[in-house]
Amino acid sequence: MKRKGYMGKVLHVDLTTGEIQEETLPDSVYEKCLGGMGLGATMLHDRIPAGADPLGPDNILGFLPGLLTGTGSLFTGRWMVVGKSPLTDGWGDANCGGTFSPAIKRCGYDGIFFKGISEKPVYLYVDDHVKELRDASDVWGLDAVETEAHLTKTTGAKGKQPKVACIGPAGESISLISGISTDKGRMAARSGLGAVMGSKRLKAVVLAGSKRIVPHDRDEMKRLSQSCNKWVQFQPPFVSGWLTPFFGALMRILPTVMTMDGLLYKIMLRKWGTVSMNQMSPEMGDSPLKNWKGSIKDWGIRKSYTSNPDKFTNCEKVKYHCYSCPLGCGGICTTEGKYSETHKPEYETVLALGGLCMNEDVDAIFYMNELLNRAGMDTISAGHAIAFAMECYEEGVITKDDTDGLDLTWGNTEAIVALLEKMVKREGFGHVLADGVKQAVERIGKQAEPYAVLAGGQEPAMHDSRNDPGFALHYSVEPTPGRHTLGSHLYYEMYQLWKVVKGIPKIPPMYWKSSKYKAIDRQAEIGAINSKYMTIINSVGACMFGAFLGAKRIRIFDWINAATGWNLTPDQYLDKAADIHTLKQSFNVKHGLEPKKIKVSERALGRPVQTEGANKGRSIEIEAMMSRYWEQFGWDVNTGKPSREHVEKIAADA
């Protein structure tokens, strides 16, 4: 048995025939690229051709665990799905926590791929002894969560809890914003990978293996996770949700910014989960408002106070963990509406459909909330393509006529309610927005353009990029554009890679907010070691939150090499990670993207400025700031394209 963590083997689907294959992969392979989204990078970037349809049958969906998963690290239980993309045409991965990830590793892979289109609904149910295509009819239909109750049930076996990963009914209906399910909720949401599930019928993947994972060096591993679980623990005293926005006045106000240690960050989201920057970002200027035109002006602490996030804990009946994690900043609660009991909407939900569109009501949030992890649709682009619709019908660039008689005036619960309905129904006016914002400008027309806040064709989150310009740049030169898991300045400071990486830049105690927006090389390196270092993150299955601990407390490299026993340095990881990114920046090319066209809509950048609120004034110079990102990592500094010679030598050294 490998004591590598790894388990040195991968999964190919092939739903067209009905064809199932293993695949052994060498330790090299492994050791270019981790395993998660490495992995998945290094295989689909050869193997989906040229201009494929993401909707058809050459398109590969693959689920990836990391290659950390199991192997007794803290906060390393998180999985990947990858594929091309039918909403940017381009990379497309998500990414989920729950329980799903160590059981594609307990069946034995590193990695399950499907190609093909099925003639009919099915589900792919794999064990120890088993790996088949099952009829889905019966479940075809069903929402996520009946998906997932009704397989776990009739698949599952004495003592042996299977776990499922389901569309609901927005990929069935192959909604460009849809997602895919897990534990009854947890959502790998972005990049419209649900549809691709949904256009090749694949209703559902069922596990339940019991092979073990083996690491290295499992002494090690258990002082390295003790040691950082110490970290986790400490939890002293802290204020009542009331007073955060409080916290983000005072930050708004002031003209220098204290360097953030991640531990204080710890402390929110164990007491609350993300729900603890509800009304804190609002205040700092985080929290795009009113479609990104709006600010404190129209959604100051009055209104803000509807989603206090105490009313969030004051209904958890208990605290939702991850697999790994000590930390368990999810929750389950209880509600008095339509669902009694729901996941704890998460802080993009609650803004993308409450201060984004101007709603107060926090029960319509729970109920939304619930309503899109059943149907399997991303809350971030959901939110984000009401707000455009009522920009636009306040605009007069539509009326009642074309929304089915809503009024889609700000604020009005009803009507948002009534239109998210609509939308995962996919009826009438919703049909329009069912796909997202890029979508609903070509089926409304060029009149409202100007309107929809877009990178790369996808809806940014909810972190304002004018008031943290890390975040403008990561949803302008990812290669998953419009991203917030992907890099920031503020979350430079909380990883605080300084003290593992020499030579690299560090942030002082305090500095001036005005230093964060100069298009300069220093703001340049940082952008690009948050890209490497997420690559990382997401090649081994681990947390951003942990991570957000400090790179001294959560010791990822040494991880790897007590899982492995490769004994590498961070340097050399952080190399791995850029050779990982230039893959994807490279199928992005190979299918036809011009990458200095993704950048994220001028309103984003403070373009024109906003002249009041927590960002008047600011504007970000995106285009200086993109060409230095491309220049860290080797590729053409005018067009972001790495060369064909930089490309074949990471795909030789595999």
Given for the second form:
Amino acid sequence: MKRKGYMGKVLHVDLTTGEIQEETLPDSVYEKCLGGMGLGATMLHDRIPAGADPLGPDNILGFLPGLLTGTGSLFTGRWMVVGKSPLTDGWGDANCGGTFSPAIKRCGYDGIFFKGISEKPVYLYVDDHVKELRDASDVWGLDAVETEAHLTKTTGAKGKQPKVACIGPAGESISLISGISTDKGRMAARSGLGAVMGSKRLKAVVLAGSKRIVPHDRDEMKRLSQSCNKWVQFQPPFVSGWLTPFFGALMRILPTVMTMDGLLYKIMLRKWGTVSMNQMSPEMGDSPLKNWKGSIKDWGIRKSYTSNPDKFTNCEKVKYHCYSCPLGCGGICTTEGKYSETHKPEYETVLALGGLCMNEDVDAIFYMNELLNRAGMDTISAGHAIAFAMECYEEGVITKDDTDGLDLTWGNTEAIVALLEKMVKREGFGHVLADGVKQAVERIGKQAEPYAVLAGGQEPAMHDSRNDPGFALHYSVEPTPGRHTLGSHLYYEMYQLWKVVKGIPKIPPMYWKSSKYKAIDRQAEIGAINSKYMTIINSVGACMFGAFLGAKRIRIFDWINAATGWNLTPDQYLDKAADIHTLKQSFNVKHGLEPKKIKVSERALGRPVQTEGANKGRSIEIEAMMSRYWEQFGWDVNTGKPSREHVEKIAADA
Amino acid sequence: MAYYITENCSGCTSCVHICPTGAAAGEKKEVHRIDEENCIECGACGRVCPDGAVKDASGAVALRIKRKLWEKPFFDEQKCNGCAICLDVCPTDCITLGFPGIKDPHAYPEVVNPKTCIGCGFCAEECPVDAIEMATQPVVEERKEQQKVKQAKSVGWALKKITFRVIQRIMKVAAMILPFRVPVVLTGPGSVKTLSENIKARGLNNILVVTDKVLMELNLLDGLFTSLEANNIKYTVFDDVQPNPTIENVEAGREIYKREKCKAIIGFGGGSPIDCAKIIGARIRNPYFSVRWMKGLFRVLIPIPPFFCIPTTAGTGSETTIAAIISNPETHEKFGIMDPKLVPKIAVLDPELMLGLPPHITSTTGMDALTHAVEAYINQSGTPYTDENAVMATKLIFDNLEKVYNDGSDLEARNNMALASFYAGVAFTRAYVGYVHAIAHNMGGLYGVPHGLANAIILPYVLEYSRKEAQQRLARLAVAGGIGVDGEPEEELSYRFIEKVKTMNKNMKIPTYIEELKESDIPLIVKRAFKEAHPLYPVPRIMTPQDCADLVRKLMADF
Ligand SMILES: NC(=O)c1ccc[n+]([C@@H]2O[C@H](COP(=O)([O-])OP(=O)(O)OC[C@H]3O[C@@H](n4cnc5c(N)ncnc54)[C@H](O)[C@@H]3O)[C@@H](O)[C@H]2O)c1
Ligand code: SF4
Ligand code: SF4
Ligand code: SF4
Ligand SMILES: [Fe+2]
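What's the form predicted together with its partner chain like, now that we've got the form predicted on its own?
So here's everything in the complex, that chain up top.
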């Protein structure tokens, strides 16, 4: 038993040969790359050969808990899945909560890596005594919820109930927008890594270990956790759903920004979860609507009212917490119709299947949420694909002849549901969209291209880059483009990192909105810090919502020190993060991606500018911002590529 | 670092059975070994080893401890944040999340089966906020009790309770002022004929008869039809009502009423046809308000057409109540529509109609009536008038229900049950029902459990829950019901009353659990039951969500 918070070993599974091997990692690896995503990046950077087919045997798929998972820290129950993305053809990762993260560690591993391709469907089973690949023909074809139920029931031995991560039919049919599910529909959805798992014919990973995870200094861990917990439990009464849109509208109307304190957002998360933003975000201009061409003029309070957050809590049976989370933004909701229960849909889902397609029917969204969770398909990408098809239909690029007779007019709920059901089954027109927008453009033809909103092949998330240049930057510049979970100006405000790191920009309590769009250098600097901090968060298994509390309230750096016994400063950790980030960028370059080319589509940058709504007249000077951002990491300012020496130096340090 | 086993081991295999990770292993009667790799140092093997053969990592002999004295976790809800770290760390998986409590909609941990807990204390060690304390089982139980009491005494909850009580008081006063009608009652064999004459005297013609298929097949309505025909009254039959009538049933009936241009309604049958008939009437006169909208109190705006009713079960009391219960099959929800306008003009209590009622329906509907009487009586909004009715009903049911269950053809006993059901109806329509009904309606809505059956099963549990608060009233009912005499200690009488209900159930083959109940539905049941019961039902003891969840869980088959 190591008293350092990590387990010191990883597991390698070769699906082609069936070989299963442990690898012991020296402490220096952890000191270098922490764990989680950092460990994944370090391992895969060299082990996946340049130009490997993401769906071929050379791609490696890794499941990684965080460095802090299980050490008694809070908000640190998240895990990463990593590999080469078939969607972007570069670095791919996806993050997920639930209870799977500690389960990996309890089997004794800081990561489980799969390479090769199995001949027949299999799943990996690990507990304290066995590690083996087992025949999965029983569960192949079952949806994610059924698979999990079946596997927990049939593999349960003495001791711990097994935890399952699996793919649904979407992953099996190698949909490029499929993800990996745990805990009845919590998804590691982005980057299309479900397709990688499907291509390997790996149906599930089933873990039932009971090893202990021991931090270096348990008392200090607890002390830090308790001070964090205090902030989370603070919850004022009388927070009401109908207030949220007005709050949003106010933020739109004011010419200034009140710097956001994450504590406020925490209060909303605790009360409703991410759906708290359902009405507020469209009002303030944060939600892309009508396939990114609409605005609040198309989606006023009356339309968004059906998705008022109170609607969601009304059918919430009980709150859902990921492992080690004191907040519990999730929920288990009852639904009507085919399924009786679903995880509370997230804001992203509600907007992607709602406002983005102009669909007002929230009951249908509950149904589609469960449908997609079970199929194992990314709701953001699926919603995007449908919105894209709707615009093509409106513009006459496709007609009823192409859509199997579906009338894809904006907001036609019936058609949306029908199309989604087809996508999940890859039937008819559903097949055209089942691999996301990029593939859909190829299948429909060049004339559809203007309506595709993408970032390097990935559908961007439900946060409008015109409203926050930070989103525009991160959508465009990250090794995993199009993500809302990597940074934005707003996030930087909430992280309050300047309270623990010296010499970084401090955001005043109030500033002019317009200043955000002008300060290119400042944006790039902030963006780089965001990327680094998020790299740490993803490496230690932390939750972004926890980090929103502010660095003084959630002491991630101190937790790392207490868990491992290291004694490093926040700056030193940020430097490590920069190295990990560089490795990911280098991975992309190695696999032939041009960092310049993965930027988000023109429409999402305000080119041409919108003529009405919250983001009227706004456009983002993304190219300059990207170049400045690269500079922050010491990459080439013209190409965005890290130099070979730079990467070699990182490798040598390890 | 791990535990290990010395040569003292006699090979009794105790450690093998207790070890949660399978680290301790060996052949019977041979020295056992502990696999260092898998030992998590929970110490359980040492606590069970009879030979003192287990040593911990430091080399100290582990002490054997009687299993009863092993410490179990106590969860301090004040501190716990629901992070579920303890669930994950527990090597025997004996912790699960309970139900959302009073504090908020989050679920907090509890030990489901203390027997599987090995007392390792890992949960307490790892809880990041030190919300867990290890203590022996009796101490844990005691602390839990204290905690419940403390919670129930919290300011927020107290305020809530006060609000409920205030509203209940207001409703009580309102009920005294409101024009509650009691229908004209026609009793005795052959009263159906009188009804027809009465209808004729009112100059009504063209009547919708609402009933169900079973009764039609039994030809139970023949008497009614002949007497209607004899009086030259035209009628149309609507017999598509299903047990626990749905919104669709109501709408279908309404279509027929409109098509045939009817002028009055007769509800004929058990609670289901009568309730359906009530709401058909409500919809006829209030076409712009949906059935769902009428849910709740005083939502039937315009009075219904002339309405008569002929109950064929002795239970619901629907023939005199202001309520009608309708199901929404989509959400599996049952809801009540309550309005004094739903009380019929005339109720016919004809025991002859009930002679063919099969025993299991006789018993369950009869227990429904008993539930009405008891809940109305122990509620806080009773008046001398409702009390009197409840007492009469209880006495009649105690004396007659088992009789008719055993011999369905006993006309006098049938008649008494019909009266009892009516009296109970009079009582509860003014003094309300309580948690038994609130929970039972969910059993009907979710699983289609017959209303009376659900009531019969739940009644003793709820009475036990509120026994202390309702002690005096239960004692009085016991005396009135003839199972005790004045002067006996109230406590004893109240227990005896609950016992009596249980024996009646047992004698009539009513189970003590609800077969279909699923644990995962409990939170929803609690939520919906509370929606129904709070703030209106003036119950003697207000439940916390946890109390309610605990109670519902007791209803599970394998509890
Ligand atoms: N309105 C109220 O105040 C009130 C109060 C309690 C319950 N209810 C409602 O009433 C309904 C239950 O009514 P119920 O318990 O009377 O059952 P019911 O009307 O559903 O009848 C049960 C079964 O018994 C049959 N039956 C009825 N009378 C018979 C007879 N004389 N001979 C042979 N078979 C006969 C019926 O055809 C039916 O199949 C539920 O929906 C319940 O929620 C209403
Ligand atoms: S200490 Fe616990 S895990 Fe180790 S052998 Fe004994 S019972 Fe098994
Ligand atoms: S002491 Fe805690 S962790 Fe150990 S078995 Fe009991 S409940 Fe589980
Ligand atoms: S670990 Fe502690 S805070 Fe977390 S759920 Fe268990 S008792 Fe509550
Ligand atoms: Fe009843």
